[in-house]
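Below you'll find only one chain, the form predicted on its own, shown as structure tokens.
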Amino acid sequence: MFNVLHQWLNRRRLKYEHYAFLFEAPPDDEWVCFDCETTGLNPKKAELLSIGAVKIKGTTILTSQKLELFIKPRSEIDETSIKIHRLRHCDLEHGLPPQEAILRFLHFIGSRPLVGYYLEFDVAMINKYLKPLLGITLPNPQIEISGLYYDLKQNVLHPVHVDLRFDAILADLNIPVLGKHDAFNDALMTAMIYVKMKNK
């Protein structure tokens, strides 16, 4: 009931009707995995640097339908951030304005459910730019793969410790490690985790 009310209120706040497609019923058996690289871990202070996303249809990852956006930061990127994602200010000089990147992202995801690893942070980063732009927050259903993995590994009768680190999940599911802290690679690895768990 709360979710229905929240969606109704969110829909009423939409500033531009041509983005009403975000609230439509999603296509059958389709999802989008996405990830963001940012200047920090506090959504209130951090800036978006890149967004990577890939579509899934059934149990097939549609690598031909991918999104990789780089965003021009408004301020200098500190050294600590650069060591993590290896994106320097000069690498992003020709990046998109954040608002344009967000709108491209919306057209890519449509109303599909979103899949991610610690998705709450990435959604908060998108919403930080989306709310002033369109008046709404992302209405898409959200699927957290660390929660799915925990449910897959946990034994109700004999509870066990479940290692939810990204590397540990990849190793346990025998999924190759691509270049980490790259938004598209992280989205692709997340998609592989999701598909592997669906197959189980």
Contents of the next structure:
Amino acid sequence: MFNVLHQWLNRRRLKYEHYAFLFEAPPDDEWVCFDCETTGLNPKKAELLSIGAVKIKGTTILTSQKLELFIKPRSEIDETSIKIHRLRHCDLEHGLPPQEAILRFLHFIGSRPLVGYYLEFDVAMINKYLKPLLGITLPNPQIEISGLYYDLKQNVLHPVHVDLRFDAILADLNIPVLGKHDAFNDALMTAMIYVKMKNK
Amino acid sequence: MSVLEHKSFISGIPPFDRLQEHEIEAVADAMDIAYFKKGEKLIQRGKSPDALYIIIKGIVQELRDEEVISVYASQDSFDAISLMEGQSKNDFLVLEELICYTLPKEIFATLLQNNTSFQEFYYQDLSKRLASLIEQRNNKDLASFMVAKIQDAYIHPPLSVDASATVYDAVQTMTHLKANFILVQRGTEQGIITDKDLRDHIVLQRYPIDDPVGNIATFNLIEMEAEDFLLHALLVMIRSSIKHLIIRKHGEVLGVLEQIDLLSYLSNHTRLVAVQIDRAQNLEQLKAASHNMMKMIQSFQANGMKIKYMMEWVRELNQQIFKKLYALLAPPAVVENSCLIVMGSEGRGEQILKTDQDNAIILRDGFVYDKMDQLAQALTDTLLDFGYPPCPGRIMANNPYWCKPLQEFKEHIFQWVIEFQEPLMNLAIFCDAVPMAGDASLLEEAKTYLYDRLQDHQTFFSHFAKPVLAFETPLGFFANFIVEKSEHKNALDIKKGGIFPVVHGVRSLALEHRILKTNTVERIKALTEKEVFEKPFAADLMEALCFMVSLRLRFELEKVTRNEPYDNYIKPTKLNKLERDLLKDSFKIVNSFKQFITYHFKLDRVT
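Next up, the form predicted in complex with the partner chain, please; the one we just looked at was the form predicted on its own.
Everything in the complex follows now, all chains and molecules, and the chain you saw is the first one.
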């Protein structure tokens, strides 16, 4: 109900008019899927390590125009998290400063709706850097695929348990599982899930 | 999928595996992933597609006038032809929801332009693709003996003495040279004298050692080219019961190939079987030889021997076995006055593993042998014992219908041809008959009678050719191929689906054109000479047939190894990508051959 209001406030907070394009009407039939790798699961403490994103136009996933960014962390990465995202210090040595990565990301997504799996976390991660930078949070509409999937599977009359784990959704929708879990691969698999569900 | 994964997916798929690293990179960067729902039309006939599609998951059908001509599944790409020609001749329909890469046509065109081997892939016809498969195998497995040339074996230098030299001098030269044979020159003619000749003539027949060697030498020697296959040389030796061949290169005599050197080069199984048959004195020994054939075939297959040569080998050995067997069982008078024939696949020389026996005996008119029944029974039983399974249709010599005088065979032929009586397949397999032992002219006369009855009998030919269309070509629904659901799950019957239509169609044409050859490949060649087929089509048809036969053999042998009974079922999922492509191509050729037969014999008008 307050969406319009929020949006208006958000827009007013934008520090640089140069980024007004984020508030324009999005191009028809286009979306962006994205995923982040971070040093932890708490957005307040975690640091951004990489961003993967891919555009969808209609039913085509534009892998030829993908975004894959690595970010040089501001502090040491915790060893346990290295085991999860497999990004070592040396992998990120030539990474971008976070601010530059965020700006590139904004240019890539434009005002397109964002699609993701547990998107809230990723958006919070981006906002953490975006807010000090431009004064705003991501204004783009957000589509949560686990929610879409739940609605697709759930039956109002006879409630069932819906397995919302990422791998379970991939398996159920018969989507090829890509070898490596990294930001871009996850974004791409998410895109396939979205395109497939949109056409159900 | 990171660029790396795009790359590894794409670089495993022919012809992308021929690309350079930087080209793969360009491809991976340019590809998008597209999703299509079931029932969507990807490419419409007459339209120009703007990308090459490479399937990640899902199935696509290619249709022409509602008829499925091809099916594409994971790792397949399409449609290069539409891209090259600028418009599609066919419709491409999504059969199972599809996730695929799309490669922009500009990039595809660049690849075609800049990479010759990539380009060749699309311009190659089937036989060339097969050849490249064989090449791959050779590189991978072992450079096998079946490609060995005569010149690869040891060739004795062409040492000779003059025909006027005495036997004594000749032997001295031989001893000096440590040779067990020497060539004998008589004018321009070349002969040979061997240790065995000396034994036979000098020792046993007391030919004087001071007389000219020319009188006891063997002339009219068989010559072969050094470039010819070694295996071919062995066939010639066995066929003509000789042990030495004169080898020429560029017209010059290079030397002499001796059987023992040839054999030491070849697999010991071949040698074992051929020699075993030759030496067998009784049924027990012959049976042992016959059983060794399986080992021989397995070793041939493991060595990647060409199916054509393998068939030739087995035919040759089978002939030897039957001849020997008939001689062991039948009294000389019967051998002289009858002809033992084999029919069907054995007659065509296309049986590699023993399937059912289809044999018969034609007796000379007027010849009577009171124990013929027992003889025929013994023959059938012995063959069973040797491992030739019984014919379910009882087309065997112990069935009186298939063991009788020539005149009665002619009566059958008349009924088959003129009255359409009896199962049609009786005539079909009789067309493939070849003599194995006894008097071959009896079969010849029966066949001549058959051909004379067939003059301009168009209705008959249409009727005869009809079974070509009896089975659907299994190109269809389940991931490329139509496979069985219940008993032979995920398998397809390659005989019904591909081999039989070709064999029977070619047989029908051969009958119409009075071609006496029985082997399908030879029939196709003969039909091509008579301009029934265009040359390129004939080449494709032969390759397709040989490919399907070799595929069947591979699966049969796997079943033999597991001690299971063998049949005609193969599992497409067990094939590699290139083999699946080749099988698909082969089935496409089967389909166009069926169309040809339908048109040629006007089968659409026969009910």
